[in-house]
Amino acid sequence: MLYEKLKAYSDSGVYPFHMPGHKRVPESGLPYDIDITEIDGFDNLHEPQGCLAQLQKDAAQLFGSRHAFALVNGSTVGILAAVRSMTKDGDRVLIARNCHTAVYHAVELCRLDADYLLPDTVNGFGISGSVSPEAVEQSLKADPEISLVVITSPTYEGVVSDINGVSAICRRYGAKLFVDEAHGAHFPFSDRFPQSAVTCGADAAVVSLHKTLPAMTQTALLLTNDDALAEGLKRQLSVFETSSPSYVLLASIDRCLEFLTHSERAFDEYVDRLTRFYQAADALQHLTVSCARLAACENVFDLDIGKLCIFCNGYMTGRELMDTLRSDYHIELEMAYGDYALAMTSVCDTDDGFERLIRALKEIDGKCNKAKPTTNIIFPSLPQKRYTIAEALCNDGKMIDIRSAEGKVSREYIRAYPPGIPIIVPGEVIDSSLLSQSEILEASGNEILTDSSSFPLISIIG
């Protein structure tokens, strides 16, 4: 049944504006023939010394750093491992309150004390800025028990942040820095894009090659250039990555190394296809595609040219635009969220995709009316906390409906969907923000999870 989904969905014409990077354009030759386990001549990746090896050794050639860890549970395994070698039970940690789940996730399981910083809005567009090396000193100055640092750039919308200001600030005070670094996995491959984390002094990052390379889903790179670091961060992912990987997933691996290491002209007639994009999207009236204004943002630091965020200024929401490509343009976007919505790209996409798309926009464009006043989803301040992650999970807690929540102490993740990054968190107090911004995410089309799935009711400590 699900082949058969999947089979009809590649068979369908749709366009995939959306993960993963590889676009089902390449003819790999990969499942089931060459799904195996460990067996004879085929190394371990618990502990490579064959082609497994040479595998990561050519990882970490090609993504300028000492070590690199091949991963198959996708960049959250890489994360788990991460935060748990950098940190010690109970220890305070520093986290971007834009962070994934995985690192909450990971915070939970590791028994840490979090501490958030809430990246600044950028004016106008409605979402969440670079992470300023500023914000974090007077972070880290205020509590000097801080020792891990946990910043995501680039985010979903392609932000980046001063990795270099903010690692050197890190060293002053005695931090580790560990960047999660999904969706910049194409950095290193064109002077164009940003300059990689770790190339930037961070001790550890975690890039998703299906994300925006040619690789399957799942598949990403643990990186760091420590190299007792590297040692616990093996140790870490003996204890978190399945203990039976998936051959055909390092398979995927192996060719999108092979694709990187002949990578250069690829990567220039992709930048080259991003760049006619946003010259024939400077024709759009009332939908925005404007990565010249998003970069001169104050609080911008750098910007990925490969994520395009498509600005509905109050013709319509985001889920509208993405519904609206979908059904009548056979074109599947990444995600919608509030008033924008999200096209990844990556060096896979075609020049036909790229026209098709803005042919859409164009169409679409023309068709606007009337504009209403746009709310921005943002939360301009962080909730309260009572308890951390792991006490507030071993509280009894009980059911009620979130509308009746105000002041109560929230027992789970509260999300909205896309993008997945926690809106409260277990422990902290849910208040009228929360409700009155919840209420805009579910009327834009946003799905709102919880841990139980029974939304709107969530459980609470008491």
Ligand SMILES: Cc1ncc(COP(=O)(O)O)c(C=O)c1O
Given for the second form:
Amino acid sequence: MLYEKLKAYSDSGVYPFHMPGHKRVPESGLPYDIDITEIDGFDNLHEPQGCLAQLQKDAAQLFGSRHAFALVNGSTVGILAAVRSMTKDGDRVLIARNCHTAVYHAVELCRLDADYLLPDTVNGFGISGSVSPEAVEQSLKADPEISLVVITSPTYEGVVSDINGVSAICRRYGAKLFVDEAHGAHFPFSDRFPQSAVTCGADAAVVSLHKTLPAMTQTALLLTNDDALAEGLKRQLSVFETSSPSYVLLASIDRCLEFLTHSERAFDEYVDRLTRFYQAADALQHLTVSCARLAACENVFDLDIGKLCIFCNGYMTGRELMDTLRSDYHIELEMAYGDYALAMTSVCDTDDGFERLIRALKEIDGKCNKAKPTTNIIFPSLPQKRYTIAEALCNDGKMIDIRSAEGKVSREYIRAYPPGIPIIVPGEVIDSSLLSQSEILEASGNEILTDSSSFPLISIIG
Ligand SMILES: Cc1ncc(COP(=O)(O)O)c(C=O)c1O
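Requested next: the structure of the form predicted together with the ligand (the form predicted alone having been shown above).
Next comes the full complex, this chain leading.
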């Protein structure tokens, strides 16, 4: 059933402005013929000495780091292993609040005590801005015990932070820096993209090959220039990653690296396509797809031009735009959130794909008439923390309606999906701004997810 459904979708002609970055271009059936286990001559991912050691060496060279670990459980496993190997039980850590769920899970599993850094919202755009070195310094100065800083750069929307600046501050205060660069695997392959995190001084970074490069879902790399840390990462990957790594996925990493070795022209063409797209998008009267305007904002250090953030400026919600593109134009975007929808592009996109998107946007733009007030999402403030995540989860829970939960301590995560970033984490106090925020999110078509899957009922510490 699933196979037939996948084949039918693949044959339907819907254009994929979403992950994975290979855009279903490589032709193949399901690859049973190369699906093996660690038989003689095929090395062992957890103790590589042969062909897999060579693959990781090639990856390190291409990505400009001393060490690269091939991952077959996504950036998720890289995040768990990295946070584990960069901390000890109970350590104080500083986490950018817009980090992916996997970072929170790492904090939970490693029983860490997290402080959060809330990146400012980009004025007029309703997305998180960069994490500034000044903000990191302020937090590290206030709490010299913090041993690890974790930030996401680029964000889902392509906002990049000043990793050179942040890593210099971390070094000054004796903290390690781990960058979730899941959406930035393509950065090293054109100088029109921002510099990669490990080349800017991050102690370690994780990149999802599958998100923006021609590689299969779940493929990723964990990168570091630090020999001692590399030992710890290897040890923790053997804890968190499957003991039966898929050779199909490893082969996909291999093919991706092979592509990257000869990819200069392909990336030049990709950047040209993006440039032409942005030029054409300048003609839109109501919708906005402008890297230049976003990049000029005060709290945006740099931007990935490969992420097309389409702002609806109140003429519709991002969700409505995404639905219209699907139903009327057979174009599937990656996600919608509040006032914007996001098209993910990659080096595998075609001229035809970009032309279809701009034609559709122009037509939709021509039909816009009356703008409503925009539904930008703003994280009003950080909730008050009563317990660490692990402590909160050790308590018994009680289910109550969120509308009568003001002042209570949550025992579960509440997330808006997409993009899945928690708006409350276990151990935090539910306040009135959270209640209104979840209402706005639901009204703009986002799903509110909780661990117990029973929203608006949520688990509180009882
Ligand atoms: C910012 C960010 N980090 C990490 C991840 C997890 O990556 P993966 O799907 O490769 O496990 C995601 C997934 O969407 C993400 O958006």
